[in-house]
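A single chain, nothing else alongside it, follows as structure tokens in the form predicted alone.
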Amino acid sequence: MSLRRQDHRRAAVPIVEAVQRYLASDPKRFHVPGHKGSLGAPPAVRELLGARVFDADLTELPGLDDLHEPSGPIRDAEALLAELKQADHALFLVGGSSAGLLGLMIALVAPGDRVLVHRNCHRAVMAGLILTGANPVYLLPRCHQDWAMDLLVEPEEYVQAAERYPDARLAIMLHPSYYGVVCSLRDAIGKLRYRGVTVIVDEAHGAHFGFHPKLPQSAYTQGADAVVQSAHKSLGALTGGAWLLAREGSVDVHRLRSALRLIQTSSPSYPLLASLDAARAWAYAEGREVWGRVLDCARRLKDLLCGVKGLRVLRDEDVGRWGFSIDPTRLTFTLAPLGWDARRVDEHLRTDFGVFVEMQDGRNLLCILGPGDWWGSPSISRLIEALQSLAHCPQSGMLPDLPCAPPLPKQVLSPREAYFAPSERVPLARAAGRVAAQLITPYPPGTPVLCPGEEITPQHIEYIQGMSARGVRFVGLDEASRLTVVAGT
């Protein structure tokens, strides 16, 4: 095949020309959705979207193909997308990383099989742990003291977990962190495999990666079994929009789509599948000059705010002493050398210049740069504006230490046998020495300080009410500090 051809078979959107053809036809809809190209739509959600949306919300009609079991256009996608990210196989999933991570749990272990994990997990793999019936190994991430933030695990902790429990299956690995921390995993990934243990990764927030040589290497590329990526999150796909790599003769993809189709919906989104499709192909033909541009606004943004008094940027020095660095299209900032907290700057940040970042912690913002941004761009501009302002704004005095973390608690059973168990709701005062049937997990992302099957204690209990009074809301714990608890322990 001439280069010219292979070209053009790679810049193809298979879905997307599907929906195209269907549509040119002129079809007289007698077949869900209900909508029927919009003629049944909401008035309000029609004025919203536009009609052109609904046109293309389709279901599995002929020539359209099943994401379940492809082998029309999205089969056609899903090769294409293998031969982008040099990948053995590659799933479109339309329930996000996490309908991704549960998959591959299900297919790859089964009840009391015992599974490597960092604590600082998303919940789905909690989820695949509660559904399996897996029995957790927890692995710290690493802390920095400096800015209050999980990390990740060191990668030889996995080593040293396989050392210690022999029996393991399965490793669970996260790469990126949500502030976008990143790390070498070859070598301990390697290991682990010459041990017989399969490795998967959360790379949600890493779909971007490998499409310019100045971004991190995606987890696949350096050896992992199988990595989920969200496409919604830095590629331009619709929310909900990921897929899957998996590697042959580590994965049984036929047990892998079984799994899959036990989780993910039997009406999946077909303009969501289109935009997964179209974000592969516009990342082939322009994705190193994207990121390029991305990649040079995030300097100089970086560079920019580092001259701000009192505002202080997260850079690779300040995570380099662990073997860490940071995703370069990531800007996490403080202010608490001003003594500001991180609410209130957010805060003044929606208010008084309609900038939206993506999370705060209570001590650190966060701001995601993606294909959309460029510099001297107007949201670029405005955030600039934002930032500078905080400069003339009078100091807020310090803040307030945040408790220490306590240590791992015991695990008294399984997450599953803890889910499943009878369970009551339970003052967080009295619930010492009892064992918690729920996550317990402070929101923005943190580390779970409870997870089923632990045993609460005291120190557990200070903790929470510690940061609870600091603001820091926790899911699992209602309004009135309730708890669910295994009953009966």
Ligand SMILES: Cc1ncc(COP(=O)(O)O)c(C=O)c1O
Given for the second form:
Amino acid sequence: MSLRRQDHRRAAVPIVEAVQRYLASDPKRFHVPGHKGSLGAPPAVRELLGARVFDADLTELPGLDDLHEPSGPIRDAEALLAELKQADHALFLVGGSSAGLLGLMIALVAPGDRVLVHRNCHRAVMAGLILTGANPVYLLPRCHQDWAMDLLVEPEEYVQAAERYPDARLAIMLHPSYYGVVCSLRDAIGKLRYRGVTVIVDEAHGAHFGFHPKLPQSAYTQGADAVVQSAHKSLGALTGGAWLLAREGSVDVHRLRSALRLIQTSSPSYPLLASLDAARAWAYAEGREVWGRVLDCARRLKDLLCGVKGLRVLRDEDVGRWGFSIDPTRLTFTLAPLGWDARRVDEHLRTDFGVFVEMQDGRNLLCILGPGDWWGSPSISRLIEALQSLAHCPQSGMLPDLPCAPPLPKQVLSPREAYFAPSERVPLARAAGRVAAQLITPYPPGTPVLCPGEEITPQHIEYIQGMSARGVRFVGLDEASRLTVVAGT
Ligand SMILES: Cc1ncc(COP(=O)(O)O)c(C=O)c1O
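Provide the structure of the form predicted together with the ligand, given the form predicted alone shown above.
Full assembly next; the chain just shown is listed first.
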């Protein structure tokens, strides 16, 4: 095939085109969705979103396709994604990377199987442990004391764990972290696969990897058996849009599709699927140029912010000693040297400058840069103005030191046993000796203090109380500081 024809084929958008064909046929609709295009849409939301969204909100009609057994435009779009990502299989997801992680775990793990997993896993992984009845071996991420931040589990830790637990069937890794911390996984993945351990990687924040030589390499190209990526997080797809890449021979794709049928809707959104299709085609056609612009913007922004007194930007040098580096498109910064609590910075940026960051964790703030950002754009200029203004208002005092995290608790029951056991709610202060039935984890996302099935000790209680006193919120604790424990333990 000539290069031009090949380019033309790869830039095609089969799902977008199928929707356009349907709309061009002047359809009279007697099928779901019940809004029948814009005519039957609730006026307030039609006004908010525009009629076109409703027109394109379709279902499995002739000429369109079935996400769960694709044989038309969805199959073609998935094949183009697989080609772009040089993957054996690519599957679109409408329930985010969460659905992909759950689907993979259901497809790959049987009750009682041992799974090596990073302790700071996303709650979808925890849901996968509960649903499958797997036995987790949690691996602790490296903690950066100065930044009070959990980074990644060093990949070699997985290899050592696989030696300690030769019955481990599956390893689940995180790459990158929420803050954009990345590392080379190739060696560890090779060793794990050699031992018969299947490796899946939560790359929810790395859908853009590989589209420019200065971006990190995707875990799939480093040998992972399966990878999930949230195209909605960094590639401009609509929220909930993600995809999954899988290797032939490691993942049975029929089983995987059947697992995804268990957990995803039978009515996937066509606007969302079309956005995945278009995100893939755009990345193919202009990815290098677009991400080159983002990288240039990120570099100049970080260089400028590094010169602002009292403001620190997380850079490769901060994490290099563990063999980690930072996705250059992530901007993590702190004003802790000036005594600024990140919650106050967040509020100040929002209320005084209309700047909304991705998250703050009490000390650090995270901004995500993507295709909508370029050097000199109004939003980048506003961000710079806002941060420079902060540096001019000196704060007094120091941020309180955070208490050291307690050791990993003893696992008494599997997450599934604990989750489904009869349970009761008790005050945190009286929970020592009981077994947690649910996750207790700091929010914004951090490393869980207690996972379902783990024994609660006075040290854990003291730690949670100490962190709460410093304003840290815990998911799993209600307003009265009660948590759910297994009854009778
Ligand atoms: C590390 C990580 N994994 C998985 C997910 C789930 O991704 P999604 O929102 O696409 O379901 C998230 C979401 O924030 C995440 O941060």
